[in-house]
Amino acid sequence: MIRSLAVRAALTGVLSLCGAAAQSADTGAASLTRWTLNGFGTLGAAYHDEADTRFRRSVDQRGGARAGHLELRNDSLLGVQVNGVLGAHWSVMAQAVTRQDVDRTWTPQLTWAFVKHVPNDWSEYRLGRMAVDIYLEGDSRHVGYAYTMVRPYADVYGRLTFDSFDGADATFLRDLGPGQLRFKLFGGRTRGDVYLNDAIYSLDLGRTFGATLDWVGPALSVKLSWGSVVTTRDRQNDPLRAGLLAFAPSLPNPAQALARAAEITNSNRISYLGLGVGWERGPLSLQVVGTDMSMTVYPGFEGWGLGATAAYRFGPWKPFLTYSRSIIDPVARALEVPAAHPFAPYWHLASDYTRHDQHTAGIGVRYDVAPNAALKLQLDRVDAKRSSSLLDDAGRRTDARAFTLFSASLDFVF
């Protein structure tokens, strides 16, 4: 209830700010002032029969689709957006979304709230709450109507959930050939949560910064994105450091254990590099996205992701094929720990914390039932050697799983 009131208060504050700005504008600018209210939503359902497995579309969800249950909460959400034009060069936008979050609640979240200034036709500047610009088909993973599939690649984007920040960005545009080139710089305070191994990990003190370069032409679009999230005073691995120091005398190589303990710091950096290419001509559309990601949370993790979709539209129907894969492995840290040693489970837990190797192949169809609504049906084969996206019934990462997932959604905008 408190968080819901906070969202309402934030929206009210934005509207009050806009009203004050509009009243202080001169007569010519005031004549341009106007407001629009828009929204979007998804009513989704997912089903599978793999025992002791919960499928999540992203790692900031605590629930997930359980075996033998028709899950309506995994993909469903509702969003409302207020846009205000305050004059020839100023505008504001606020957006709130309600969906199942890391606490298994549906508390509305203020996902966007910014002021934008466009001083000329080649630059624009925003200040407030925004999302990191990494998606090829839109600026948010929440607007399902913008995507061909039921959900953005869960193997790729489902792991990039620290995509909201409070800060500023600057965008510069230039015509290049038959299309437009856009360069964006951004930075601010990170917002986001991850649920893994029956625990919530929040980036309360994180900082986000990065850049995006994209080119959009009549048939071809290319997006290159880079971002980094840095946290300090991160206490997540303090118990591991304490354990290494405490158990070092009883391990085969005490000096080795002390060296590992010295490597653990209270900072963490998550870095992301992505490249997306989309092509559309007539009824045929193709897209490929690739990502490279690393985490310095001890012992350090490195990985990559790949997603591809091919679709063909005829009338309101758009059948498609899709494939995605992601792999994340720990950085090798030499430490001799006998299997029977009491410290062994803790060391292996740290090494396997977010270890991941999963791929998904799918087939589906999108049917545009109206100009602002689309019905989607999708059948996926999920195959994981190990997964930190899937959860077992205890809420922990899984070992090998292979199952068929059926998904349906009704996406709409208004």
Given for the second form:
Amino acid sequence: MIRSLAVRAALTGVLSLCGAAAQSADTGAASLTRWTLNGFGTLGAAYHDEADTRFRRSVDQRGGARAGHLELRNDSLLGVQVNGVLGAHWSVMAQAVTRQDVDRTWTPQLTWAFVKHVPNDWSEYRLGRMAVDIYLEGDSRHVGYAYTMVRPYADVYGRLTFDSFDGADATFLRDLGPGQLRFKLFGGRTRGDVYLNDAIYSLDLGRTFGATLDWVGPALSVKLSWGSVVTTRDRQNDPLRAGLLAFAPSLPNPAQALARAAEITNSNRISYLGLGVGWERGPLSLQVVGTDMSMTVYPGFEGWGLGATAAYRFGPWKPFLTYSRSIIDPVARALEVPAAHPFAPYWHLASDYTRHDQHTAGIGVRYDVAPNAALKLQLDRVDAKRSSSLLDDAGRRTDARAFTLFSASLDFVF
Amino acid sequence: MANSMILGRAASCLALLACLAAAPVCADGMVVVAHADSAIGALSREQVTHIFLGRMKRLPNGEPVTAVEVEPLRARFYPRLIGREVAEVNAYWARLQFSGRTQPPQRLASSSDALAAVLADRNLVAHLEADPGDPRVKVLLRLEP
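Could I see the form predicted together with its partner chain next, after the form predicted alone?
Every component of the complex follows; first up is the chain already shown.
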């Protein structure tokens, strides 16, 4: 309820501005008001034959491509956007997307809904629901037509959880050399979910904030970003905390168990530090994105991700090569638990649930079949020593897996 | 009022047709134009790129500037301006549009529509197939073939 306040404020703003726009229409300024309806969509298919493995596009999906099944739900989605320009300084935008979500349903989600104010040439302010802007194309990662591959790097973008917020951002712009420099600050209530080990993790009381600095030139674009999600009170690990407190007297070092239990309420931050570099000149496109991730939310992890793509366009054809890798290790949390102790399986599950080491090498081609549609074919070799992106058939993280993933998509905008 | 608009548009169409028919009048190559009385002066290729890609909304001299595109000419205009296929430009705009940053330029159906729009608004710039040879507009940039 609290986190919807910003969206309510945005919608109230939209209604007020619509009223103002209607009024301005009455006074002859109607030409300044322009409404547009646009959309985007992807019909995607993925296939592999690795037994007891579900391939997910991102960790907020419960389902995934299973062995021997042509999976149409992994990448397919439909989005609709309403945009209103309400004079020289105000605009509104709302965007809804339907895709397979953490509940395995296709309930449309309001992904964007904001009021934007542009008082001058060097600053912009938005209030409402927005996407976290960490990676080079992170805030448009659902728009398949906007990028070259079938999907953004699952090893990098797929790890970005809690990726939208209800709040505000402020962007400051200035020309720098042959390009434009943008600095953005954002913050608000966290939205989003993660599915792992057959459970949904949400941060209902989380707050997201961060900053980005990017420079876009004629060929080169560079983006530096920092984002953080802070929870004021993490209740999801309450059962683990209760277990630690309950079993502490029977463990070899009770003080150690009590210290771990205390950390559950004290540690509360997920942080991202990102760098993206793009180079687009003539038919050649190169892109590298990297991120450093850390989570102090109990039991915590530290890791990094890297993705790179090279593409070359021949008319409507755009063949590409891609590579990505991510490694995540749990933060060491000392606790002596005898192997036969009844608490042992719970402790190991909690400590290792984020453990991850996976890389993906791919080759593919994008074919622009129409001015607003692209057909993509992609072949990926996925190699994981252990993965919390992949799931086994029981919905838990996997150990070593190596398989070839075939993907195809038709992306379009309208 | 409506009649004068129709007459104006017809005059623009005739001027453009005359231009296209009379090769000596029109320089070869695509052009970017504005109203002859516009405060917008000659533009560099870099400035035109920024304007058409939505990165520049005001010129260094303080003049506001807005781009309009001609739909049938886009596939030839962008390769010549930035060396990139229009599919890349469309993908670029999809990225900006669906992340709420900015909206793409208005797309008009024909060069005559673009000419009429430029004549009606001194802050507009448009790309055309060739110099229309119309004294009411000025060429800001020529894109040689």
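In this text the structure is predicted, and so the values were computed from the model without any measurement. Numbering follows the first chain given and starts at 1. Definition used throughout: the rigid core is the maximal C-alpha set that superposes within 1.5 Å between two forms.
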**Message:** Quick check: Gly276 between the two forms - does its CA shift reach 2 Å or more after fitting the rigid core?
**Reply:** no
**Message:** After superposing the rigid core, is the C-alpha displacement of Arg174 2 Å or more between the two forms?
**Reply:** no
**Core-aligned C-alpha movement of Gly217 between the two forms, 2 Å or more** = no
**Message:** His341: how large is its C-alpha shift between the two forms, with the rigid core as the superposition reference, in Å?
**Reply:** 2.8
